[in-house]
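Just the one chain here, laid out as structure tokens, in the form predicted alone.
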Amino acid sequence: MPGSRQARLTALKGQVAALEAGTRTPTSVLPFGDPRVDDCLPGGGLPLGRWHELASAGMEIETGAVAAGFAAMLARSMAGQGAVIWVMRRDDLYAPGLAGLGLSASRLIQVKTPDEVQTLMALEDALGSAGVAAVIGEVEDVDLTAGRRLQLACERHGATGLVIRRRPWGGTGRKPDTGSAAATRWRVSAAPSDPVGEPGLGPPRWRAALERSRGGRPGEWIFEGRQEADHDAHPLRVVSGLADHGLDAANDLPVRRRA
């Protein structure tokens, strides 16, 4: 039958995947649906029970705003396997904005912690945890040890991790560290949205870029949300093939970044 042939066809390549990126269990994925993207990313998709980082620029680093939109789109896909952690220092989460992106309050559970310490605690715990889907986190920075600590958590039960980089208001930015355990690494900027003929606003966009993916290439994109009515697809569609980094990455040359 064609779908078990589809069937064994993607837990091979979450089973190879797996063996490329060093993980102690074969890794299952989530496919957007554009081989544009999935062709990207270890596996044909994004990978499930790892944990992925998302970041962005200029004054989105302290704010935050355009990652979390875009950590709940990819969240949403995930909520129906169970609950949906969101863990962050400061109480500006914007539940109906969260539900208007089809991320239900009813999947989520809110988790404010003191400091960065106690926020990379609550985020492996959570990933840790039984029943749980999906965690977003919002922290400065995590060292090799700390993304080490998180891979192990996620391994536990399963639960896919996005770790959103964060700097409280106003501070001095820390020096990145220079290794990550992170599957995945995106750099996530608004774009604008068309209203397809209508007076007002379109479906949200994100310019995203996948500027490290382990096992698989860079590339760059514009995704519009999907409507929540939309169950079958993925909550992000792509609108526009932006750059296709995989000769840079060939050759391992310094992955070009645009402005």
Second form
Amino acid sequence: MPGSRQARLTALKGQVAALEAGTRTPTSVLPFGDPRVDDCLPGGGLPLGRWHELASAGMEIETGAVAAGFAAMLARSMAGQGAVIWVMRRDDLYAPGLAGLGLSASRLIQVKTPDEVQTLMALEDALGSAGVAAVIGEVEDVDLTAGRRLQLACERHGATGLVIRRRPWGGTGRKPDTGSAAATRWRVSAAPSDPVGEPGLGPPRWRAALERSRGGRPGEWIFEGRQEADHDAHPLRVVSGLADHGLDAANDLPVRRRA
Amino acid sequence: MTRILSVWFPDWPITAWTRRTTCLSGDGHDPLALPPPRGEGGSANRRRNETGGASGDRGSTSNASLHPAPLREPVPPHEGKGGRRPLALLTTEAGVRRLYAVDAAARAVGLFAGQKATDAAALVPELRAEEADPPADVQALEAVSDWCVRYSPAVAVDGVDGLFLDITGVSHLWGGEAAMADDLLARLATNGIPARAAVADTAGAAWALARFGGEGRVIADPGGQAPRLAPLPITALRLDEVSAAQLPRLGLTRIERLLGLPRAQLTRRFGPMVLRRLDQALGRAEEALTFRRPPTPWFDRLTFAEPISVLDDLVRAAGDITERLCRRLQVEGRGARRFELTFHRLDGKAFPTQAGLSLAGRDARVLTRLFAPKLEMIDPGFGIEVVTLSAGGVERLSAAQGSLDSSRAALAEEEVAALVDRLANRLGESAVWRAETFESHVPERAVHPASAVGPARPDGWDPDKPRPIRLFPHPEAIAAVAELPDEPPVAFTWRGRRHRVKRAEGPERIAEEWWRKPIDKVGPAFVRDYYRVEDDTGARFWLFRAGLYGDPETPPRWWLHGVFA
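Given the form predicted alone, state the structure of the form predicted in complex with its partner chain.
Let's see the whole complex now, leading with the same chain.
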């Protein structure tokens, strides 16, 4: 009965796919509105109801300012759906600066935690609460177990997590990145602004490399922050695509396997 | 109808002294032991919590109790002889040693409080004299009053040797007023605290009956205290010394004599106090008692026939009692913001735990979850016999919101409030906040923490003045090179790394708020000129220069105050 065998195989494959997807609800995405980015992301945009990792390099690992700005821009477009919660160990986050990026302080609940464990606990609790749209956390490291727990919490009510890898002042670095349960991993750094002829500084720019994306492929771009007045557009505008890097990495086998 | 239970401890200084010195030496001599009077362990704990929590009206007592006396003080050597030597406590009054209190044996041989110590020693050579410690007596009394919370949430300390309990509506939990008073006296007696108790409609009447109504307990029926008060001496009216001395001289020795006299003349002769006390005793005038915690009708208790000590049982007990109180709140259409769950241990120590809600609520499940992590901290000792729960900040709450008539937004709001409560309970009240604009142009002061739930004020910061995303609590000194006095630097070194400035904006001049500072803390040296600079990698910083070029007294210095995204 080759026909029925084929049917059973299909059914089994369907079951396996369902198992692999776990309890995950079909996720919605937040498109960047630019095919150069959206094509690299599964589903054509930043997956919502998942958590994403933002890393940085150099002094930024300690200040975490550039990554925080990038996270604030991403969270800005989610703030309409519910509360935004920022969990951190150092409360040097400055609300007027966030307001300048368009993330209003009236939508933002800040939580200060004494240590790493409490940070992860608060993150998980916040991600699993209804009425929460996005949770931004500043942590040193998320291991596989913690990452999996965060993912399960995200799936409960569809909150999106943005985890900034930030090292405490003067602390020594932890072990290098191992596997992670994050849906995407970004490496964010500052990029020179372009004031187009005017004196002073232009709108903030970020150089963001999508290092890993489940079901997508990596890439690297330079984004510029949009003014808050542009409600409909994504807060981040692609200024330049560093496409060659992205294509190279797309052919990178290990990455594809993980994807 | 109010019902007041007055407890009187005759010779309280003696009792307190005895307990201070002896009762601690025999452990297990009595499983129902009261908290050792000197604020030790549990009672110190409670007092600390209380000042921060519900009542907050008596912060003064907490300091002393933070330094607990050693649990076991050495027993005085002459104690063990068993001989009942007369005991007196001494104090120094205006340079004269006087008896502060005497025990029954000493009173029997003719000693009395206020007597000169030398006279007493001459009369009774075998008198045992010890130092009195009135503050410790007060502390001990407060410890007992804290312990009495198991009977009623409203307990007031009465003078230096008594307590008032407002038992309105709680006596049924004990099977009546008489049973309650008996239980109280029995427990006190097993702990070596002689006491008398009386229940009446007013504090005045209860006070009088406890002290002059005879041994044991006296219960005056509702509205029936007048005939019981009539035969008592007038000192039962809590009069001041002058009146108390003068009235008997005029033949007015008993309260019944006072009742028949014209009120106007009494007032003219003795002042308003006598009549006021009389009215208070008879219930014709109000009297305010200072309860150690605000009385709340939102109170419930669970008693266990077998003491519990396993964590699971504690959690279950917490769930049960919360369920009960919440059901009452539900029936009456109310919710509460603060809950205090107290575990009373067999040895009388109480472990209070608090939980707060940012929106008034009555969801037993949520509350139990808030309490659950705190139960691990409770040391059950030999077991917990009573659990009490009281609710504070009770307010009206609309009926439970069904999923049909409530909007999703309101539901989400509630869920976020519940999350904020969980986080605040675990991390502390001040660890969860929402930033709010504060009218100040000094960057450090422009943000105030506000409540994380409830309606939020819109941002009030000037959008034309860019602010960094990270503001350092203390500006960090940098070495900067500027070409011209009022120009931004061309390069600077921060944390050992050199940054070449590519673009810059500024200055934005921010002066200290001179009205908030002493005069020498304002001036040109404290004016900051802020620049926003970008280095060649694109990193953006907020720098400022304090001080002026050309002024030798205030040389300019450069600081880094924040980092932009």
